[in-house]
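Below, in structure tokens: the form predicted alone, a single chain.
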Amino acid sequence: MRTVTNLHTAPRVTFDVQKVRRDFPILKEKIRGRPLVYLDNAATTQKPQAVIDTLTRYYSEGNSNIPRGVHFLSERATRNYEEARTTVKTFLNAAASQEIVFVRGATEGINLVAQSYGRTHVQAGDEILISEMEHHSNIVPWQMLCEEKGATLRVIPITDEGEIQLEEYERLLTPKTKLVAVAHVSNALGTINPIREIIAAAHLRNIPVLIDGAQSAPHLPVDVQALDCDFYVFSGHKLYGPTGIGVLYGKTRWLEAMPPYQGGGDMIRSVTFEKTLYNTLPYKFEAGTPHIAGGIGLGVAIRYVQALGLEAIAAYEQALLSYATEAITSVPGVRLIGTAKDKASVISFVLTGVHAHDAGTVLDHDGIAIRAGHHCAQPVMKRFGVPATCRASLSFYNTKEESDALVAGLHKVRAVFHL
């Protein structure tokens, strides 16, 4: 995977953002009489009309359960759902479609690995290694597993800039380490972690690695074979797709060795009261009726992003990030939280004298949507000594003018609080 490196060396590209914006109907909305400035993309992204139309069409013209139906609607829904799986496989460059498991989101994907791989391979005295910048979804499942098994959760420290300390990471890798689980991109800091190096160091010791790709899949090209990660998770709703759908990629050898996460329909080949035989991959991990419309909608969202081009998206967003960062830091009293050299389009900051929630409330009155709080990353807030931050997270449909609107809004915040 090519990583965009420096804010000041991002390549110049032609990207028709106004044309793209016309594909997203919600961007025409007004909030409190003001044009919507949506800068909360790390929480969830807006949906292009193609995805919205797909969901409407499925429920109005094609609703049916999968996969055992012999009637037309069921056969068509099954075909469309499995085509979406193939789309995800291509998007991640997985070796086979059987390595793509549909789940509800990145959170469920991590929990699946924790409960299935973890319960099988982690024993008392073992260690699981995560980083100090993780989202709660990549902390709590491992805490629960460690408590159950008598294992220990070890934490890779980060620098004042918000970068993983690689030397400390390698020191923490020991024969006791049974899994490394780290974010590709920090949702709270925007840091792009050096996951190639992280994976390679773990693999030298035969330790598998899970990558939380919730914040990277929408912004960067991802090639799971080139990265050689063992597991990779992401959420559809952060990738311009529906909520309630996500993906767990796992190498075949791991998934085949792991027991099912849940029991029920479709994860079986045969059931008697004496014995159950489980289904093949990936269906062994997909118990019950799935989010069929969500899976199909995710396929459409991915094809939409692929048509724009992940390289073009990354370059445009890096240029926008550079512009917005310079503009926001020009506001008196602003302090950035997270200044890593390699960043994705997240700007986390505090404004001296104003709580993040108060700043977010004032901005909302001007139609500007940011996230204010701990961003489900309370250990990050503790590391930087702040209760919360303001977070502006950018997408390819955002513009420089919206960054200017945010800056104007921050000056208004200062005026409201007499700063």
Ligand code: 7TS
The other form holds:
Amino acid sequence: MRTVTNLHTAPRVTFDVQKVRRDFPILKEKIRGRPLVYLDNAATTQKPQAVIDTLTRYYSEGNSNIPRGVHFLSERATRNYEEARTTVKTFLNAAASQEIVFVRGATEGINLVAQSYGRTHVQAGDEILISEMEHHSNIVPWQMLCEEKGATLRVIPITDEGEIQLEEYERLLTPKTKLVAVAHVSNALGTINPIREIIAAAHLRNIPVLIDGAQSAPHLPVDVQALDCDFYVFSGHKLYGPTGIGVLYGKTRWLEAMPPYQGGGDMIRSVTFEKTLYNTLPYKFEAGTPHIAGGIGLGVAIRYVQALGLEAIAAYEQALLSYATEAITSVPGVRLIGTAKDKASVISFVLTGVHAHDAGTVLDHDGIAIRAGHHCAQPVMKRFGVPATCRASLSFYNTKEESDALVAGLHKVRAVFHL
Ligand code: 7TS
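Could I have the structure of this protein in the form predicted in complex with the ligand, to go alongside the form predicted alone above?
Next comes the full complex, and the chain you just saw is listed first.
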């Protein structure tokens, strides 16, 4: 058992990692006869039994479409799906459930805002501001919008440590800026961006801000009202929930002012061939049969995380991040990519003389799962002059022993390549 201090409430809380691990059946798996060491949590997290059971139970005992039915199963599925929305609302501390739009994931949430907000609020000559450390999901939708509208994508540069250059950011905020879209936590560098300051600076100029929370929702407490962000997106599958479900949070006043993203069933109040009246929030943005089991499963995943406590999770993961960072950098030839003061979960690095993919393959032989590649953040690779990095990304179910296994694996990589 490990003991960590809860950052925000004085008494010490215990975080029993071995007990937590027992909730995740996949962690018992052997890969090629070796215990799985799963360090690819930024790509997707593993699922606790409670989430797996929820999906099985839904399809075996509760499957039904929502919200059309008047029968028992449909009413119950609708109620459970809407309860999940309330769980998300509480999790993010949104002002109202209607501000929680279920989408497929962070990617779809960003595309929704780019297309819908973009259609009505962005014109030729306008600018969208993103940072140099964004995931492709927070670059390409804005590029597509800019191309359509004749607008310009501007990029906030980052430092050699992988931090946003705040002075440059302020300089790039102009009357032409129609939206700022930045990651809360970088998937390629691990940097925790100072989004409170970023949002405040934009709001001084009445510019709305979208926060890509794909890598923050699983690791940090998030309060969208305290942050005052206009939009916040995350993916369920990176938060111990199912794939194919995610969330767009939007302030009511923005969502009200935005046209629907897609047309179809459930997003309407009435349809004639002459005119369609749209549904109220959030249904206006939820065309078609959604991932019902996914939404309910996400609710269960969030309640699981809430029971552990985001503060306790953050404290445990921070301690593990420090331990693993120090251990990995002690391996000869390792160079960290991303050395920001404030980091979460991600350790990106290169090993001199070995391509990241080769290192990843050798580690995989020992059951150690890391990510090797550009992590859908090619501009970050370009900024640091590397084709790819190895990335170990941590979760609260990872242990110091697993970090030690990774370090032993890296020594083995060096031996295999005669370094
Ligand atoms: N934004 C960030 C910061 C991300 O890390 C990711 C996925 C996305 C958006 C897109 O999320 P999706 O669920 O809609 O695909 N990041 C990663 C990764 O780092 N490795 O695989 C996926």
